[in-house]
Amino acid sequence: MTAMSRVVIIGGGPGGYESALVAAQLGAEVIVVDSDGLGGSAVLTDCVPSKTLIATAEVMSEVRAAAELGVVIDEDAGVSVDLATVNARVKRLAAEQSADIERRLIKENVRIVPGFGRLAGPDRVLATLADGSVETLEADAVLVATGAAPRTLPSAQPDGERILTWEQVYDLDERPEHLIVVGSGVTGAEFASAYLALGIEVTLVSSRDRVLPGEDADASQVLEDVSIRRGMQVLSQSRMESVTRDGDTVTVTLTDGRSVTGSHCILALGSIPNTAGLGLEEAGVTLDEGGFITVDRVSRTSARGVYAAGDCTGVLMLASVAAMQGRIAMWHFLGDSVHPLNLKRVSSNVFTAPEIATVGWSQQAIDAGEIDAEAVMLPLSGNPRAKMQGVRDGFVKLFCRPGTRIVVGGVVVGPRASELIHPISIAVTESLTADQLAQAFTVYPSMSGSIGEAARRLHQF
């Protein structure tokens, strides 16, 4: 970069604000046009709020299991949740996180324009401000990071009171008597698991033969078994036809003629990209059939100088991936060292109880012959720390290549799996062998000891 470049970013979510920080660090003039609040849905209506809610659910689960560890709780006092207080905390933490992001951007001399941004060609952004006026922003590069929104259907329309998207649940002041969750993907499974832990009756409607059909099959089975044991009703291979409300009663009608009634319903039907009305196609940006922006591994679109990051690309809808896409875009445009996005190094987590964390190649890919790898699965029930904590469910699974013994993937199911996956993620990223992973010290006793033990079982003479 020989002269100062101007970068205009549309959207202030992880893909937007992380790219802004990188561009500012590399000396560019940076403008972020944002209409929804800095942090985007990840901070304001999705990741931060849902995981804050789940943190309360985790405490409830631990309290209920306390008796087994010798902790006596007065049965007359009972344990309950004040949902209004929980949701107030959720909103407060989300707002504080958004404010932290704003302060960081301002500190790095990033200009923030509150308004709706759209392309007027590949090198120009029109920002419609709150007063209706329009500011024209010339750009050497544009990054689109507008995210996605909850998908709804004509036959299942949210009303914000009893039929809800996952963005609307934090307005609830009273505990639902019976919550129906439609959709058994990550979002549906997380909310179903969390509200069950909060002591709410939950029915999960799944169109597939198992919960979390996109995850490791062994992990999905553990979660489903635990959820049912704890009282969740799981309706597998049950496709929703409609969701209707009559007063305080919500009815979910299934395509086979059955129906289930409850007090509230959460629609977890996937996401649609926020790409309409942005002038993308007119600027030469290609969209796929679902409306997602087509990008390459360095976040370039089909229009020269226009990049895209995050859920609007549909690449892998995780905040961590959005942030990395944004960083890669700016490293590429501004001439810094850059490595193309490698999805086989992405670690992800489903924040259910138990959690499910994965990285690298999957069991499904191995079974399909996409890669030749050996696997070992070690139940947590044999782990001494797990026994001490009363943990019976979960496992560690490792995959390594025959011959080289390089670790190419792994799965952790259990409490705080999101933390336990990190050493496996390092092994995958750095192409460590199972022996190298096994030779690293683990604390005794610890959950992570099962990772070392699994690696030792992959040793080959």
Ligand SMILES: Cc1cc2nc3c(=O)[nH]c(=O)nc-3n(C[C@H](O)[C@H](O)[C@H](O)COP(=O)(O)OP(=O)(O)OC[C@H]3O[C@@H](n4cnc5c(N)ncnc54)[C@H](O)[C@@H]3O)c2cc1C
Contents of the next structure:
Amino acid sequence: MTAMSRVVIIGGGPGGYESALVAAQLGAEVIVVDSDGLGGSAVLTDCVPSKTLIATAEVMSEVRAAAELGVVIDEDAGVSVDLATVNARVKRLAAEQSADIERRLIKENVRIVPGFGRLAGPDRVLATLADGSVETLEADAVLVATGAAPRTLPSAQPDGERILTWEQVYDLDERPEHLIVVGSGVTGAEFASAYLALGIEVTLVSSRDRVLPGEDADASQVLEDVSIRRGMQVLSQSRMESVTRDGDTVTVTLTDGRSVTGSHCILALGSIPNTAGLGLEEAGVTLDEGGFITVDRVSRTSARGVYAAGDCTGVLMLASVAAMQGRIAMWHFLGDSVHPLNLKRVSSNVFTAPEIATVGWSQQAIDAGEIDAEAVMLPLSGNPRAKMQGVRDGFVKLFCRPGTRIVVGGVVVGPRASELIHPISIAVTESLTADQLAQAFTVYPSMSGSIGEAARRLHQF
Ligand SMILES: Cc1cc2nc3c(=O)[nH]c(=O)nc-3n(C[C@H](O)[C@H](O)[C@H](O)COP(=O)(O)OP(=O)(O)OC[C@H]3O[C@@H](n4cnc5c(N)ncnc54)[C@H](O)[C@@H]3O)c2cc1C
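Write the structure block of the form predicted together with this ligand for the protein whose form predicted on its own appears above.
Entire complex below, previous chain first.
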């Protein structure tokens, strides 16, 4: 591919901006068309804001647990959160991160076109600018990375004041008296856990028999037990039928006729792809029945020269996966060496208290017979560092193949599990054996000592 290849990217989230950086590095002329601000939902409304809010929630959890460690907090002084200050910080950090990304792209000579992009064939993008004018952008390759938006229902419409999508929660200036979170997937569980830690009464409405139905069952059980112990009301097997507002109260009615009333409600009902009205099907791009763009493992769509990355493909809705899909697309198109996307190497984390981090093959897949693997699970309560820190909840789980002893997956539940999963992630990516993982020194005392210990328990003489 020559240095003159022109790549047009629609969408400036992680799928879009990370691929722009790769394409620029490989010598292409790069244009990013973005309608809402660089960084996308990941930076402006989803990951960055939620994890900033959760940073405050973590401090509150630690403060509450501090008495056990001998810290005396004056009863009269109390500890509380000023939600308006927290939200102002959230928005400031998000805006700064977006500006950082914009500066970086400009430095790499990426042209940014603020506007709404759509395809006019596989090699042409029309960008509608703020003044209504339309710019035509010819392209040797197009990358569609338009993301997804919160799903709502006709019977549960957000009003931006008391019935909220996750994008609207940062406009709350006052603490909700009683927050109802509808949906117990990752987003619902994270918000329920965070607001509970901020000292707000929380009810979590879950249509399934447990929270986080997609995660490791032992991990979900720990989270549910801890959440209930800390005062969360968890309504399982409770399917929401409607959400209505009457003045200062919000009522969530369930399909079995029960109802729960609170002051605010967050809808965490999943996402729908931003793929309508983009001229995709007309350009030969196949969508599935949910409207997600069908891609292969190097991010190619069914239209030659059109790639897609991120939430609009529905592959695994994570910022890290969006970015990797985008990079892979550019490596592939511009002729660099490329490894197809391997979802069995993705490490991910649920930022609840405790955190739940996973990588590789799951317990569900092992139980379903999709892979033959042995498991070992060590509770963190036996870990010396955990005892010192007053940590009782959580565990480390490792999976390895019976014959080769190669580590194929793992789960960590505990504080900062998102950091602790990394050695297991390296083991899975590099196909290390449990013995090789066990050979690495861990600091004494440390939480990671439990990973070394779990690996030792998988040793076969
Ligand atoms: C509450 C929440 C928390 C999350 N936390 C995490 C986390 O901690 N870690 C993690 O890995 N993932 C997290 N995710 C998932 C993550 O946010 C998404 O996977 C990620 O944003 C996907 O990136 P993307 O580039 O595909 O899309 P986006 O980030 O949505 O970016 C797409 C961009 O394209 C723009 N756009 C759309 N249509 C057009 C158009 N026609 N023309 C021009 N521009 C357009 C959009 O406005 C947007 O700016 C979270 C999600 C939610 C909902």
